[in-house]
Structure formats: C-alpha cells, structure tokens
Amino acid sequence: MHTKYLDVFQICDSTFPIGTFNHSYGMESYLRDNRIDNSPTFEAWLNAFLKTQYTYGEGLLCKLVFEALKKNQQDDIWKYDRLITVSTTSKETREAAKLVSFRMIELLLALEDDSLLRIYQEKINSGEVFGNPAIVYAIAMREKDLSVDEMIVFYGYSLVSTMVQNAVRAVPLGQIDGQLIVKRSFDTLNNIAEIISSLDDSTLGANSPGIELSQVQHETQVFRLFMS
C-alpha cells in the first residue's frame, strides 16, 4: 500500500550510494573562509544554496521534466539537459552531475528496469546529453503517482539531509544542531515548492554568483575533503 513512498524514501535517503556526500557544492570554499564556522552560518549558507541554485536549478528541473513527461515530449527533456548543464560555471559542479547521474542509473537500473532511464543512459554514454541527478529522479518518480510539489519538497530533502551529514563532519556541528536544521529546512523546502510552481524554463539555471564563484573557488583548493 505504500510502496511508493518507500521507493522515493530508498532513493532520496543520505545513505543511497550516488557519491553525492563526496561534494560540497561550494560550502568547502566558505569553510576556508571561515565564512562558515558554526551551526547559524552553515544554515544560512545552506538557505542561501536551497533559494538560489536549488529553486532555480535541478528543483525547477524537477517540475520541467515532470511536465515534459506528462506530455510525452522527450526532446524538452534533452533540451534542459544541456540548459542546466551549460548554464552551471564550475566545471566540477558540472562534472559532479554527471558522475552522480551515471551512477544514479546504474543503481536504479539494478533495482527496477525502465525504458526511458535506458535511453538517458544511452545518450549519456554516447555524449548526446550531459546528465543530471535532477532529470534522472524525475524519470524515475513519473510513475509513482507522486505530485510536482512532494516530487521537488523529497529531492530537497535528500540534498539537506547530505548536506547536514557533511557539515556535522567538515564544520563541525553537533547531531542534534545538524537535525534541528533539518527539521526547519521543511518550511524552506514547501515554499520553494511554491515558487517553482509559477517558474518557467526562461529562468533554469540562474544562479548566486556568490554560490557560483564559491563552486569555482573550490577547483583550486589545494586541501579538501570534498570533490567539488
């Protein structure tokens, strides 16, 4: 009977094994900083990454995907491929999506078959497109009868939850902060919810310079515990 929600729950978990606790997305740039050296400045900063880069980039690309499925129009979704993929500066921010959707397939593919995760595949393989975590979730949730709005409110949760893990070993912040910052992300996530649901693909891939720069920043550290 509730199948469905565990099948979302295995993916969106910390603990299913994509690689995405090996990146920071920038934070690790903030820690050299020093810009990032408590519970209140990591959450600030992970508010900041959730309103910007998550609600215009792979939240929005959530719902374009979802709607390019519901109306049998494959080619939209190779189209916002290269969109996102194009509009992300930091090449190891650009890189860590590929590698995180390659192996995203592979693990779902062992779980399930699916034709369309195949195709993406495929074309991924073959240099076609570029790949995305974002755009593999959605193909992989369109037929768990899941709403747009819990489709991007459970893939934001799976990026606070990594993101949490991996300040609790990087700032550090203690368990209880980490899951108190997780628990008031949930309002965060239900209002970006919200504003992507009158976001177009006009505005896919518009991003903080501030997060962006940091991701850039991140590829010339000599010292670090994350990728990218």
Contents of the next structure:
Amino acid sequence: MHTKYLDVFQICDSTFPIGTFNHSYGMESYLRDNRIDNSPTFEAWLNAFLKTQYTYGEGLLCKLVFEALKKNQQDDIWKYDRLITVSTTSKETREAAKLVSFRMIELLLALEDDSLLRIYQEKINSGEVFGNPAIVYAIAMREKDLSVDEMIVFYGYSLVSTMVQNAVRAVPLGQIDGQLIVKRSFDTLNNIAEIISSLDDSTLGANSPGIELSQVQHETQVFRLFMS
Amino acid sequence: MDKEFQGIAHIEFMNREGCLVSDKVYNSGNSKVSSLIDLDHERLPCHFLIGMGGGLVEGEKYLLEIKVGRDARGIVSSQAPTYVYKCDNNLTTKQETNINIEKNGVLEYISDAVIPYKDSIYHQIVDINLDESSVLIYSDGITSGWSPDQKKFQYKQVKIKTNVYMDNILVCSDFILLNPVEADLTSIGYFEGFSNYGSMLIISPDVDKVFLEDLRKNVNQLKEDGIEWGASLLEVPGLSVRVLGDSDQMVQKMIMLIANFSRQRLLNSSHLSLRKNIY
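Provide the structure of the form predicted in complex with the partner chain, given the form predicted alone shown above.
In what comes next, the whole complex appears, and the chain from above leads the way.
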C-alpha cells in the first residue's frame, strides 16, 4: 500500500549508487579558498544553490517534464533536455549531469523495465539528447501518483542530503550540524516548490553569477575531492 | 517608426568584392548608430550605439538588429553604459537584440555594462543566429546599479538571456536572473561582494581545449588582482566567460584582455582600440 513512497525513497536516498556524491556543484571551489569553512558558510552556499540553480534548473524541470508527460508531449521533454544542458555554463557540470543521468537510467532499468526510460537511453546513446537526472527522475516517477510539489521537494531533499554528507566529510561539519541544516532546508524546499508553481519554460536554465563562476573555476582546480 | 519600440538601431555589414563595409545603417526613435568610427590599427567597419535619451525609461522597449553578410566583418560597441531608470509602476524595460551572422562572417560586439537604477525592472533578450563557420566575440555586463542612497542592488529585477542558434538549433543559452528583492546579492553564490559582472561568448570553429588553456594562461599572467574570472567550453566550438570585479573599469579591462587574445588567435588581428578612455 505504501510502495509508491518506498520507490521514491529508494531513488532519493543519498546512497542510491548513481555517483551524485562525486559532485560538489561548485562547493569545492569555495572550500579551497576558505569561503566555506564552517556550518553557517556552507548553509549560506546551499541556500543560494537551491534558490538559483535548483529552482530554475532541476526543480523546474520536474514540473515541466511532469506536465509534458501529462499532455503526452514527449518532444517537449527532449527540448527541455537541450535547453537545460546548453544553459549550464560549466562544461564539467554538464558532464556531471550526463554521467549521473546515464548511470541512473541503467540502474532504474535494472530495477524495473520502463519503455520511456529506454527511449531516453537510446536518444542519449545516439547523441540526439544529452541526459539530465531530473528528467530521468520525473519520467521514472510518472506513475507513482505524486504531486508536482512532492516531486520537487523529494528530489530537492536527495540533493540536500547528499550535499550535507559531502560537507560533513569535506568542510568538515559535525553530524548534528549537518542534520540541522537538512532540517532547516525543508522550509526552503517548500518555498521553492511554491515559486516553481508559477514558473514556465521561459525561466528554465536561469542562474546566478557566483554559482556559475564557482563551477567554472572548479575545472582548473588541481587538488580535488570531487569530480565537479 | 514601429510604435512597438521607442528606439530601433539597425546595422548591416557586407563584403563587397573584398571590401569590408557597413550598409543599410539606420536608426529611429531614441536609438542612434554612429557614423563609421575610424580605428587606429585596422580598417574594419565599426559603429557605436548611442542612447539619445540618457537612459531607458520605464516600460520602454528597444530593438537592435545586426546583420553580418557572407565573408563580412564588423565591430559594434556602445558609446557609454546603458542606464535603466526606475520602474515605479512595475512596468518592465526591455532590450531586444537580433544578430545574424552568415557563412564566414565575423562580428565583434563589445558593449558597456547596464546600470539599473533603484526600483528598475530590466529584461534583455539577445538572439544570435550564426553559421558554424562564423566567428563571434560578444560581451555584456551588469552592475550593482545606482541608487540615491548609494546602496547596492536596489533594482527590482534583471533578466539577461542570450540565446545562440547554429543552423537553427539552440547551442547556448546564457541566462542570468537577478532578484535583489528575494535574495541578498552581495552574498555567496550571487555577486559575492563584487559590484560588477561581465559575461562573454567567444564562438569560432577554432576554439577548442588548447585555445581555452592558452587563454587561461595568458589572462592569468596579465590580469589584475581582486578580480575573479573563469571560462568554460560550450557544446559547440566556443566558450563562455564569467567575470566579477569591483569596478566597471576592471571588468572592461578583463573583457578587452580576453577579446584581444581571441581576435589575435582566431582572426590574426591586432589589439582592438575602441578609444574609450579606460582601455
């Protein structure tokens, strides 16, 4: 009876082995020059990331793909795949999204066959589309009877919990401090879901100078714990 | 004049039997295109864009069209920063720009920053169509704005979206959205204490990993302290640049440094001198 939530928990679990923990989304650039060096500075960065790149990127993608699937307009999904990819400034961040989505599709297909995910996989393999984890997630969740808000906060939660674990290891943060940040992110995620409810595809891919620059600068970082 | 726009500027660059010229230059309303500007080092057609009203007023809409024909080349720059006045009635001030570059065409578009006043709302949409053989060196920028009390980021919203299409396929969308009402833009992830932001696109069949590495080495040797920058490759041969600095002058210097490295390597052209004081 509660299987739909268990299916979501499995995918949104930070231990779901798709390599998300290899990526810092630019956070490591701030670690190296000590602009992130404790719990408050990490949390400030996390909030900025959620309110910019997540809101107008993968968060908004959840909603747009959900609506495209509802209207049975698959071509819109492939359009969003290109739009989100070419509006991501850092090549390393784009490659991270491609890699994570590729592994995510493989793993999901191993758990349960899904004809639309197979189509997405074929299109990625043929170079027709690029691959984005939020699109994979929205496709995989399409028959789980979740609301758009639920999809956005659950996906956001998986990002937050992974990033907090990264920060516990790398900043480092105390475990309790980390969990307090996770807890405080719930209000932010709910606000973001509300903001996204009034957005359309014209704001997909919007970002902020600092978040983009940190991801671009990570590409030239010599000593690194994370791939991006 | 089209009543939809308060100002229209139109410039076409052509190649007439090996001669690089500009043609069909016209302007209307509050927009003005300068006559040909004589560059010190090169014989290239160059025009400056001049805003006649001193700045853009609430709810106004401006159009800029630039066409570069086959094998043609041209330079467009602004004469001064663009001021966007306050929008007390929540009407958005808009700048639309359409750029078309045909086969082997080359455009250098170096603009000054936009300075949004307190309570202004500014949306800028730039659509660039080019061929895979075209070369584009493009820059724009935004500042922390102007306010009577000298406080930073007092504008309501700034949206700057630059779409690049190659053979009608979207290959790059450079999209900055700033909402000072919702977030403290001085903090981490936003302007991070800086007041000026510059963005560039360098697109050419000859931009690759080696070009990017050489650009980084060159710029890092010459750049001033106190400025943050980075460049990353696009999905097509080309790259995108981000600059954060403390003054318009510092950011423009970086942009000219990157533009000059690029034009030397990609176009075998000498240093570009636009004869504005700060360069």
